[in-house]
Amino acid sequence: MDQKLIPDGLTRCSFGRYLLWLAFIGVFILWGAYAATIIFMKGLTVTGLDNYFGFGLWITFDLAVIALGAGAFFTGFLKYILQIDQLKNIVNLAVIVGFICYSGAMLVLTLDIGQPLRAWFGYWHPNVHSMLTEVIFCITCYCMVLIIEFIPTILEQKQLNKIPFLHYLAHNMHTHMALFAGLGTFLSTFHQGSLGGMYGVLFGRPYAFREGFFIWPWTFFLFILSAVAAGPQFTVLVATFMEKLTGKKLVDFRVKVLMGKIGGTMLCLYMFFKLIDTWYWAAGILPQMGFTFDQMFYQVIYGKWLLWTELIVCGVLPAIMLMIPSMRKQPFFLYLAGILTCTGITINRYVFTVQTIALPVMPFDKWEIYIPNWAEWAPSVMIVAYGFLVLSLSYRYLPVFPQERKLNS
């Protein structure tokens, strides 16, 4: 029963094998079901958070896998908008990781709201001077313009495509796919950029604290800058993965090659942005506030070797590494650079998250420590393991690679 949902023409491992990688994802799926049973019935006592730390693990989580998803809205973008064609054969992994991403981030936000059955109250009783909200209500608009994305691919899996209703929709779908693309990079890009303007306007946390654009602080448009760098470049990443893991080859090595040298544009682009903000704060910003650049770091923990690890170990090489033909088109050198930016933009939003709040800014204020136990963990490595089991259910019954029959023939 099982080979009559796999795509024609297609092979997969035998059903028992997946079986067992199934009940392997479903371990780690278990562990944080149980911790977000603990949450839900004894609240974030249980967690590592507290009246000091109340961002921590789960916001730099979904900080981080919100901006590595930005692939989705922005291969989107050049594939139906810019009509780049060769993006086809990568556009509904992106669509599928941007799904992942978006809506695991949403699942941990249940937990992290410490009232889940208050999570309404964001939509029906808005703040309408905070950028959350606009957060809340554009990730939310375009978890659900991803799932419009994600209907047509299982739409046209082998059993369902046999339905004449179920076929039509999803080649309607697919020919209206611009427009849900545009409103997707419009939502995606406020979203981003107001998670980052969030924490430019934090005037009372000297680390975060920007100046502004108009009536944006620059980190709004940093943060955007950041994620269409990152996003094209992890879902170069998960292809690679999953052709590692699978042992066929899923996407041409030139569309990848393609996808490092858009995603290697917009990180010179933004390590450039990125660069003089810092410079600016450091020399401008910090001394205006009565603040130097050495007490902004404490330790190992909170040390500079992270800044300097995310401006050149994780920004300015890769961007090198992507901008010169030679090395793109050489796979070590296209994996590494994607490594290090999807690495860099992690841990900017680390620092951005818990180093701006560990930093004391009162004269009785001291550093603080903040270290997430395993009820934190857990969930999060949940949400990687639900990523896992829908991209193995997608790759074993969905036709998502148009190019994998060809490549392995």
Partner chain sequence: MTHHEFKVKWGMVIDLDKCTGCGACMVACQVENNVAPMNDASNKLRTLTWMLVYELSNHKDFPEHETAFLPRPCMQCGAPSCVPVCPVVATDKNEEGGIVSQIYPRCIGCRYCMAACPYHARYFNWLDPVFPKGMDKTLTPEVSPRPRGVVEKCSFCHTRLNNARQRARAEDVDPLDFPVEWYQPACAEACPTGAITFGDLNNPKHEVNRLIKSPYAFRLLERLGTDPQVYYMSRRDWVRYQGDNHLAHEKH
Given for the second form:
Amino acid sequence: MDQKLIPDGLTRCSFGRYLLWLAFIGVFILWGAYAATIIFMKGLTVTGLDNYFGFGLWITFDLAVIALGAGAFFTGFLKYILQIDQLKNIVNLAVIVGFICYSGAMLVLTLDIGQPLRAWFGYWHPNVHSMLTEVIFCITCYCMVLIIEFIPTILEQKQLNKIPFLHYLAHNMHTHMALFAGLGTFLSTFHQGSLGGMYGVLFGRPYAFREGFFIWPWTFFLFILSAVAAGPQFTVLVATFMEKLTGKKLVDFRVKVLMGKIGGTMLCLYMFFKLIDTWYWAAGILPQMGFTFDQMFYQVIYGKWLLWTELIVCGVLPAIMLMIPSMRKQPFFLYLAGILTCTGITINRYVFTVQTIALPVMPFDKWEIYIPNWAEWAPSVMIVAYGFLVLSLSYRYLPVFPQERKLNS
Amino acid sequence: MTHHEFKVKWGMVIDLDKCTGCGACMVACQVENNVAPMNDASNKLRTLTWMLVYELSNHKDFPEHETAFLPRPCMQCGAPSCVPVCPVVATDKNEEGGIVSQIYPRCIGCRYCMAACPYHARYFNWLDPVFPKGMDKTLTPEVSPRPRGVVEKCSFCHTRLNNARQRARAEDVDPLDFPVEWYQPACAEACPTGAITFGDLNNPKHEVNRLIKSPYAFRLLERLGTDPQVYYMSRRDWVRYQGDNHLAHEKH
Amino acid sequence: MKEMQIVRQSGGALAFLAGVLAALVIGWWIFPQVLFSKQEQPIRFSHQVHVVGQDMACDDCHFYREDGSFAGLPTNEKCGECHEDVMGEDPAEEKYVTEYYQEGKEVPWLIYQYQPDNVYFSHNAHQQYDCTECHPNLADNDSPPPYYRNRISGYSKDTMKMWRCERCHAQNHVSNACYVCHK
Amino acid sequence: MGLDRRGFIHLIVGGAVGTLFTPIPWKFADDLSIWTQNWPWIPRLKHGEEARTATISKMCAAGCAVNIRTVGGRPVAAEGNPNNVLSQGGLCPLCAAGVQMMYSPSRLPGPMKRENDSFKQITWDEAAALLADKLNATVGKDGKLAMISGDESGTINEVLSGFAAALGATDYYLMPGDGQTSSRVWTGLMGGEGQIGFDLENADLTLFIGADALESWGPTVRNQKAFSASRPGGEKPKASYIYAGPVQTRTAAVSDAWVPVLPEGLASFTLGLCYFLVKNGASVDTRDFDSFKNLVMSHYTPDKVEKLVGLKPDTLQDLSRKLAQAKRPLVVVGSEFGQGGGQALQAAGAALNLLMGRLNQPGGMIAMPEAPKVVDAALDRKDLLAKDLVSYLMNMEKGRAATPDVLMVYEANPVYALPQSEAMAKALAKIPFKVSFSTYMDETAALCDLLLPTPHSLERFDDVYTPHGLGFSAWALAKPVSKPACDNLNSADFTLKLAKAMNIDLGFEDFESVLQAKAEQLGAMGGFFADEAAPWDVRSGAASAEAASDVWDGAQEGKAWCSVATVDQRALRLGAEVLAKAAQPSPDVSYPLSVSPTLQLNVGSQKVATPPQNLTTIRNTELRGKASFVQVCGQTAGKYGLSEGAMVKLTGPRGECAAKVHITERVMPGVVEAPLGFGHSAWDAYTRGKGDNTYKILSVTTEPGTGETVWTGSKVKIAKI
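The structure above corresponds to the form predicted on its own; please provide the structure of the form predicted in complex with its partner chain.
After this comes the whole thing, all chains and molecules, with the earlier chain placed first.
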């Protein structure tokens, strides 16, 4: 049916089967779209958010996917700026994953604000002191950069590429990609940092508050480091997942190992600072605010196990796995380390979002528990499904993996 | 953390030894500020109370147990944690008097300010305001009704301040120094035990200026550096002690 | 072949330009007309009859109250001081007296300068300015001008936008703090 | 040159680009965002001239003196009236929502009559004819007509009871309250004269026994004002307060000390204090002082009191020492929830004040002159207060008293707010024709056959005369602030019209002239307006005031007429013989726990359910979802295996109710604190079906010796469900 659209020399499953797959994804998208409609009609009252938990699943989800999507800018940076040529084999995927993560996050954000029709106030009436303003501007700009980075891959689609103008456009864009990669790196670094900064500046919230450097709290830098540690690994995981799903080799394992090495190095750097930060927070900041380390945790749901899991199991452990070449080169450890790192980053984003505001600050206040409801899960699942959709379309119709032909011949 | 200083600093001193927790302040506040009633107000995570009376306990067993009530309006912090985080300048502390503003038509409902405020003084409109039939005739002209999806908070009944300034102009009185009775928030006015004293903290003619110097005066979470314009008073040590977080060795 | 291409290219450019032009016409000429609905005042109130004919002063009806607030438009209480019964020949007056005053209903006047509930405006803080700096001068007007209502926002076309308030405040070194004008 | 596909695309692209240079997208985005501030389903503000009208809001039992703020003539909010001494500018949480209650969804639209299970709206003339018909059938036959009034302090009782008397009926009852018990004790048991009040303002030590005076007992806001004035901010307190009772109530929370005493032990506790005074030589010049002395010296020694109420002798002695050291000590006794306390407690409290020599002293217990009467046919105040509704209904329920043919209920909710309320409701249901004058669809109205709604308290003429507990005589006028929002008619006016139609002459055409006559009578009594000087200052001699010349005019301006006149006593007794029988609690093992109901005004009063605005003031340890909470301490919880939030059933001898448990150390062991004001079955969606009605588990007992009906210290057992 759609043979004309599939890149030359690649085999893809039958169109019927593909449609079935898309329909499967579509169910989740429809469910999310239904939830989104209800939310737009009735407002956020249908969600599980409340006065204590103004931030919840969506913000956690946004922060996590944005961190995981950091593979796009960081790989781009390594490929185009630092000229690590090997990465050309995965950079397309990194860009697509980044695009999915960012556009998905923006979609969720429009749901998350109480007055979506006023969303543009963020640009028109910006508060220059707010980290969120920085986030809004950088995310939008970077999302545009991602679109620009994604366009050449789209234009290289077989039929589109036949149009001379588009062909030349794609080519020209490719040659200038370093510029966009640089721009993307700048923007993305900034807003990854701003996202961390958003929490670090909350001087009324002992769990999140951090002092810092110049105008930025330490979380600003920690979020950047953790994102660049997790992003490349997430890209590798996505590629591997696609390989498992399609039964094809898409990216040379050596490229993955390289990505693992890069991610691992970054993770080491991150963990070094994160451990110091955690220690200083517990020993310095908290006592100054009148709190003890123990007071930061509550029962199982906000227990210390979260912190230890994040730091040790999902931090130090994968860092070790990735830094020992012999381990890194075994697929099991490479992927396990990737999964752990991504989990750790997600836990980190979760506790910074939810535990921060669950913690009672006034001594006569008490811990509150937050449970997201279906209206929050559905749009989040929808974004994941949307990611699957974009990846499915890209994989089938666009030349995403330069090595595919060679690896599968 | 940005500190804001003003010549006039409207503030409250709430005497916790006088507060019986009757709730008149909360009702008067709702009436004054056109807060729509809720059918089920027992889920406190969804209610909207610019003024909220907390119940404090000394955590001792019977018969040593003691109770105190703590009304919590917006603290109108000198270094508000909510203001710098707002992405759209829907809240600001930029007016003489130091009242932290909140502009409903500007607010996009991101709730970042709620995450920032350790006093839980900010509330989100989960629902559109619905009044029982006819009750909307009792809306005061003081505050615009808020649509769902925006954040709101205590404004020290700011329109009363504007009206007092207007009266000052009409009567040729200094709009920065008019008699304190001209401007009293609804809660202070209603309080049957006179637990809430309101005025300009910087003005020696005002009672609050004297009260904040009392050894029994304290503020909530002072060590966070928010510098609230709302003070509390209690002769009871345990009540004052619960005004902030302390480490074990800091116990008095 | 080459000619064709030129034609095609210029055709492309022309079509593009035509699109731009059409958009400009729609956007600048038709859209503003469609955006506003034209409404007439419920009663054809003649300022001329009152000001010139009856020698009334503006502040007979538009006055300040004791607390410094501005009364704005007069209510039945004020109008009824004269119009308890139909006095003249004018059908508009008869309409007012029979359909509103005697029914105990206030006239839902359309206010050209209507500001939404979230705006606090003190007329007495702006007393040094002439009314007509902000309001249309209707003193000599025999029939009130039509009222244009924005179909989306619900505002009057003449509603002063915030930037104008801000500009004037800035120029006069008056505070532009949010709560100065909002409630 | 035709427009091919490519050209069309160019056209569209051109259009899109061009549009960016027109106002369309920008104006659209802007206007849409403006639209979000003016959503058509959001209510709009209405502006107009602001004014304030002084009146009395009678949502709470004592009535708050308020200034009603109007905008363009519409009432919008209630504020305290600082010029009126009754509440001195303060406001109770119920009256704070008074204006909003004009538009309560439960408000009755107009006169209605029952047709099977629903009500049909009728005209006032039809209603009057219907009622006249029913009343004519009862004329001259005593026992065939009964009336219940929920207003203890209003002159309307004169109109209604006068009307009843003219029809030959003597069954006119007030809803129970401490004022009645106090009057029965003082003018009955103790042979005293006048109405008892408490000069809180001049006392330097006030011991509240039972009476939750800073929350709901007596003239609450005035009590709170007196408390407030004695505690100047940042300075040394001028007076101290002690609360004795089973629960650390809101009064106890701000008092200097809380002395835990079981509800059924309050009288013994009070007599235990008398013991120390008598022991130290205090005496009262009454005929039965010696037997009183014998009683306390033999039966209320500290160790005996310890056995009776579980209070350490040291605590009792310490307390008596404090009373002795105070210059102007005052003891205020009452039921924790303002009703159902026995005569023994009132008598013991009065005796304690007498032993301290505090009768008619500044800062003491004051015997004030009886209220004057203007409707000649009406019951005398003393007689009015002597009649006991609860025993009347209990007799009716048990068939010991005849069931009347017609019942008229004015501003009262006896179906809901009487002890063992289910039994009471059954007794009331037996009456064939029931008439309600309520403003709202309360439980009683829902049971009635004819509804004749009286205007909301802010829409009518009304008055308040010296609510129980006030330390001086006072009278204040309520006048309509706006036209009734519904088709309502003042019950007094309706009654006067009906009387006229039935050829009964009560001496007045309308209620306003009744009140005017009242004002004239008061003017003749002397007295003054409190804006001249505070009555307590006049009493203590710190100020003087000139007699008010025109009471009616001043009252219309919102001022309260006051008098500090006292009544001398001639043949006072201490009621020792009766006390000897009455004061001892009798333990009942099958119902091991005592109920201490709490009446919190934010939740509602005996006659008004929670206003919609007040729901946020109710804690989630008091009401959550559909369940209300009872409170017990950890010790009690442990004993009965109750955990926080557990659902329990409380069973008393005459009823049961369900609630969740909140564990708090504010309650003494062996006591269950249960809130009043929940569990409504009528009213509106804001209150209906929320929690359970504590009145159901209050069981009436007869006090030995006095025969008084008592339901404080009701006993229950508790079980998890």
